[in-house]
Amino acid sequence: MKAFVLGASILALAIPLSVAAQDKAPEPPLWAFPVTQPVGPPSKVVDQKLPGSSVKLSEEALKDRTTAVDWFPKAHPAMPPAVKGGRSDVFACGYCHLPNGNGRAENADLAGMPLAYLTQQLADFRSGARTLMDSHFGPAGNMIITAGQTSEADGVEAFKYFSKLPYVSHVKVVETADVPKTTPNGFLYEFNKGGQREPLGQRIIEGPDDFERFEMRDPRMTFTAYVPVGAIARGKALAKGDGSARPACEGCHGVGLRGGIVGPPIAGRFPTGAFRQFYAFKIGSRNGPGAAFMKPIVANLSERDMIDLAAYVGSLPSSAQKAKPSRPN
């Protein structure tokens, strides 16, 4: 199986997708999909080695989507099947959202999510309820892909693994006017380190601090969401509502943002996938049980708001938390 909820999954090559275009609503911003070229094959040979972890892994097998990379078994309950992989026709859950369940910047979070919602987003993606915004963004093609092929029992063990797990946020908001030049790679942005510049405008840039981690898949990896100043204290004010249209998010989400009766819990996430599904939500390729309580919400926000309002989300403390450490440019 391979993965679900809020986005999803593959880092390396976009594969060809299999679903139909869209009909053209207004262009997502092209910040937001940052698209990877294609690389050359994996070596068989040589094994690689993470800090602080006892296992050996081939480059091969790192690049293999049909299995979780597991470096810390132990930091772990076990996997079910559909997490674990093994398969050699579907995806590993656990390949993209890791087996911690805290997922990477180019796809989901599911650890912490509630069973119900991560049941709906698999019905959702099989459905056609949940398209694509970006025709080439591979991961949320795959997760399209795969959720076609994940059977309902499959999707229930996952969920309930990843539902069960905490979640604790590794991406930290930084506020600046500029920042450091970026590739965009495995459906991201790595940092250059030749120390140039350029204005970051009217834009979220997220990337791992350490991009050779992130390609070896440390679940410890950590990530820094770019976002314009002033963008957490105006994503705070529009989080509180304005009392007719727009209610408070705490209304759904909860106290803090870390899950309510309705809403999932959001806080701590990735900035760019919160601005994705905001997006989302606005344009139509998101719909569902849930989205008919967004829609309203998101109906009237500019671009610019939702980088507000999802700078502000990552900046949250997430509930396995108790307080985010603040981050200076």
Given for the second form:
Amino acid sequence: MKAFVLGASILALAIPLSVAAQDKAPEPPLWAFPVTQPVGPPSKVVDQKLPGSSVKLSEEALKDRTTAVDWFPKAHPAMPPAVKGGRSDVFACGYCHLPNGNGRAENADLAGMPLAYLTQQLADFRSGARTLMDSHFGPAGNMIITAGQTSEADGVEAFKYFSKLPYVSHVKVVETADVPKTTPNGFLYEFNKGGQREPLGQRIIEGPDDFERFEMRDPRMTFTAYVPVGAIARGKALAKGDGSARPACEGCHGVGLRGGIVGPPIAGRFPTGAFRQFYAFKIGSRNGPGAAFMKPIVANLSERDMIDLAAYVGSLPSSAQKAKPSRPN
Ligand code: HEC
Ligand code: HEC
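Mind sharing the form predicted in complex with ligand HEC? What's above is the form predicted alone.
Expanding to the full complex; the earlier chain stays at the top.
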């Protein structure tokens, strides 16, 4: 209960942070910020197990954002204090980004990101160089508050941990004209059961393949991102650059976008996450030293260009994968 009260006050505190970003046009589209209240795990999961895990967790433990939910303690090294949690007034990094650093579509995957990049991002959140890009987006507001409560030293310990974990992409990018009907839930989309579909239009609709397991914070959860037909090929062409103002993405993000000297590895990461970051650079809510490289890149990209690039980036195998495993649609 305590964690929820804390969460509500954090959300309220976070809203004024967005003012600076909102003063500037263009506004990011609302579909990229599914507006909802955070939801808890369904009560029927109390003391139930995940497939393959011998851990049992109470509903209370699943809801407690000050402690990482750890279904598979042997599947990763020991977590440093900030990741594992334990302070009654601070959220645990591992609660949102998960103990394996695989993250979720409404936050970010930190596994396999370079130590220096992650450390700089935390500094940017703490200094206000990275602000909230949309006042509806509670998780990012909570990230900013948590960053303010985390010392640089604790951040470095957390990032030494996350940067060494392999990042295995767990999102499947599917091109389609229509999508299963969805309900915005937990700041992403829940795919409704029942087979009804609706036109996708110019959007990316991303959500977990099993919402209950998602809410149980299953670190092995897979996601699907539905993107417009032709988006991946168009994104691939855009990624080659335009020969002048917009250099090729690989020039900085490395071969296969698996990380370069300047740019972090982005291959296989969440398409809605990439899309939101393009907007953050565009509207100036992401303003740290590294953002100077991305601002000219996004300056002349349309919303559709950003959808296509995000689809392409997400469709690539990550650095810990040779190819993306195929899963049924
Ligand atoms: C309430 C959930 C939540 C918690 C707890 C949380 N984060 Fe985050 N984190 C997010 C969200 C959401 C984002 C994406 C923010 C955005 O897009 O602006 C993010 C982004 C980040 C990024 C930027 C990643 C990138 O590729 O740009 C870093 C670094 C980070 N978090 C580190 C941490 C650390 C360290 C902790 C613990 C001290 C932590 N986070 C705790 C939700 C959370
Ligand atoms: C001139 C170098 C450069 C080029 C070219 C470049 N990027 Fe970046 N990119 C960066 C840097 C540096 C960052 C980290 C920004 C920061 O620290 O805020 C970044 C960040 C990003 C992020 C956010 C990653 C995260 O985890 O938050 C995405 C997504 C991204 N770039 C995609 C692209 C795409 C797609 C292209 C090609 C259209 C591209 N970039 C071209 C240098 C570059």
